[in-house]
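Okay, so here's just one chain, in structure tokens, the form predicted on its own.
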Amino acid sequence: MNRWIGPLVALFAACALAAPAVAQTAIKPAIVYSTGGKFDKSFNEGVSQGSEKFKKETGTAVAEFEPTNETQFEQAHRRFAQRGQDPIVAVGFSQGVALEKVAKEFPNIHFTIIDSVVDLPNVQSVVFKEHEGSFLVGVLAALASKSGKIGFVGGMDIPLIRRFQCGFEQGIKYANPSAELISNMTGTTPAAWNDPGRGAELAKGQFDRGVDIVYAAAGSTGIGVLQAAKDRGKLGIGVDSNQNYLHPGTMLTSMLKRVDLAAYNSFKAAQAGTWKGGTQVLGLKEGGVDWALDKDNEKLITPEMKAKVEAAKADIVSGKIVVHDYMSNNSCK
């Protein structure tokens, strides 16, 4: 019988070699960008890039829609359920209403929704604490900052906006107690997302009351903003994607919210059958939040500053420092 062992050893070795990776599941994604467009070079640009990813790695096409207004958000999700799209990426918060309605009527259909929370067993909601990766620029903002007033550009003046301000504000205080936030928010209504020149507008009245660095949280207004602050040798903070190419040698850096990991992610997960509903939190510790030194910036930021921010970078991590979240009670204290 020993004579029958070597053959049918390499036999089940050759077997085991020849056999097939575990299939993974074929999936038809899609995305619902928020208004603003695709090419917004901040946060719907982000989600982009994670889609692009994922295709380039799977050859996997991903269906998009990017709506004009608000009033099509509900009637895109539907279409996309019916065409039988899954999963499903809506981007913004303010695509919850119509998503929690859409992913009701189709339980078996995967949402995931970026910057709000929808409690469905069918809906993965991931949000960020923009508060931290806000603080950190404000660290860099308050070291480069000559003057001692510094900018702060929102677009729709919301909760989350504030989030953004207030962790900014905090970061400023920690390297600089005695520097001073001037701020203005766009607008009160979605088009504050979409107004480039308002921007830039809202930017050149803070630079005449002294401020020399000013950070954009303002979607494709904040184009404008940038745009402002490099006409008047001034520097820029980006926000959302890199920003910091769009300007080389004026952007002191852009707060990195990892938007483009929520789709790609969303879509990975899919594929591998290991899709998941629920909240996800991203921030410093998690990876979903951060701040931009490459090429275009790198002359500005000294081995002194990045490492008083690396310093605070760690220490919000270990949770020596908390940074004051504003939605957690609509205030920066």
The other form holds:
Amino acid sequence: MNRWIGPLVALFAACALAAPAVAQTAIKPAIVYSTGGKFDKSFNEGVSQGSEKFKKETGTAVAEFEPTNETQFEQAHRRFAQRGQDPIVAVGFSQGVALEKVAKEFPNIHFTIIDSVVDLPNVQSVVFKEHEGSFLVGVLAALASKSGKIGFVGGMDIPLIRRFQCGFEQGIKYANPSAELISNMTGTTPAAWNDPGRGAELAKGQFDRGVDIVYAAAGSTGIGVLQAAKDRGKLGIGVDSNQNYLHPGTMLTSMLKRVDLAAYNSFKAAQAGTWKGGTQVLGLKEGGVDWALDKDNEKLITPEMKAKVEAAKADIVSGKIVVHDYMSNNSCK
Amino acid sequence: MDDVLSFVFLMFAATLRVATPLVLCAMGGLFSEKSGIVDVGLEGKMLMAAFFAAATAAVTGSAWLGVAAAIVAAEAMALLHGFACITWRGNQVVSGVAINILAAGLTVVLGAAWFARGGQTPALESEQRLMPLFFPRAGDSIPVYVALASVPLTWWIIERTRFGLRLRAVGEMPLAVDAAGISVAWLRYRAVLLCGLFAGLAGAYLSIAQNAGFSRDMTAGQGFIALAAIIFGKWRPFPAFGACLIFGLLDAVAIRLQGVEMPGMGEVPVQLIQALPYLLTMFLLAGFIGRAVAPKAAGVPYEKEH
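Same protein, different condition: the form predicted on its own was shown, now please give the form predicted together with the partner chain.
Every chain and every other molecule in the complex is listed next, the one we just looked at coming first.
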């Protein structure tokens, strides 16, 4: 019996020594998407693009979970944490509460949350200055509008979406002070992210009131808004991912929110051992938001429009223009 | 003046557009309920139909094949309901709820497996959809006209045909129908199948006429609103149609009132506008419709005495 103990101890010791050496290079990342689903052509799909990029570059597998309702967030976080997935990326503000709870239970696991702030040492919160990006597409909308009336369709009526609307309005007024913004919110429950029928109906209501360009910040509901714009021969503005390809020729542009960077950077940092908790705020300056120009909308963007929007962008980056953040005082004034 | 006319026209068009699935579902539900089969599963049938319409249209490129697939899918659900409630005399509400749950889950699972878009179907091109016929701004696709025609048709079938008479009888007193030598089960099966036909059309309208593709839970409770409209209308086609129009109008108004300055009260709060349809429903329910008497045998499985 005794003669087995020596080698056994040695074996355990070897394992114990080897484990940290492995952990520094190999990670087991995971993503919990929001209820919009991985392929929402918008917010979640942006995150999945970042994760695909990471997978391709490093060959690391990324575990994924697509919840079908909000009550699954906490279970998903906990299960991933128990399995030792690390880091875990949570997509969307609605996962904040669940994540805070689970992050406290697993202080050694690293979490990244997009669009919400959770103040814990093992949580990295990534938020975006959506008002700056929305400002830019507002400038473009004001310059492209013939009727001087521009529409906005938001998803769920929450301060985050008001931030999009408020930035958009400031951009419109910057480029054309007499232009008018007509805004609609789809609803007050999470179902508002996933109701393209109502989105289309809201957009049609706006078109009937003279709107000729509509900006959709509404997750999957936006698909209906942009479809309605195409059906009526109006222009649409996409959000989060580059949505120009959805309807080439009737998409003025898209407000890019680089959620792909949030996931990609978190995984990369974890792999390199440089992962840090805390809050990151990504604006125009950091390349976190932008406007989209590609082959699908280049015919709609004249050189003058491009010059004007790039000038506004430079002014925001340099601090000459300060775009008011709705969430700083819960008001657009 | 032109402005007012065009506003009225567009409001009217929006009302019809929103009310179409409600009207179709309500007419289908009427057949079922008149025969004594309570149909809580309208929502699920419509959802199933919407999914298969969009999926078929996306794969085959034909809107009409999409409509056919929608009807087949809704009829399959209707047969399931019939099998559980008529043949096996199960609880009709439980069966209806089961159909709703089945549809909510199955559409997303199948959608995710076939198209890998998180339960959505691919966006449809114009030629894969039922497009507006005469007024592109009004969105008057074929199902809208079918819905309008279905109301007098339903009335005529229920009130003026032999089949309708027997249908009403089987919903009030199935024993009498049975005693007259007419099969209760076969009558009820026909009613349930008619219901499936209408729910299928409603679903197809949602995903390939009003919208361009299926997305998860896109019926968003409209099947239940149709059910409420049947009760509002006291199980009669024209009043039920009126109730659907009121719901449609309220929705259209809610959409257009958001962010509009009202004289005397400034900008109307979004929350108030969104609560308006529900407030009015309660108001109407409490004060205006009076007693609604359901068919006597509704919800009661028919058992021959042994």
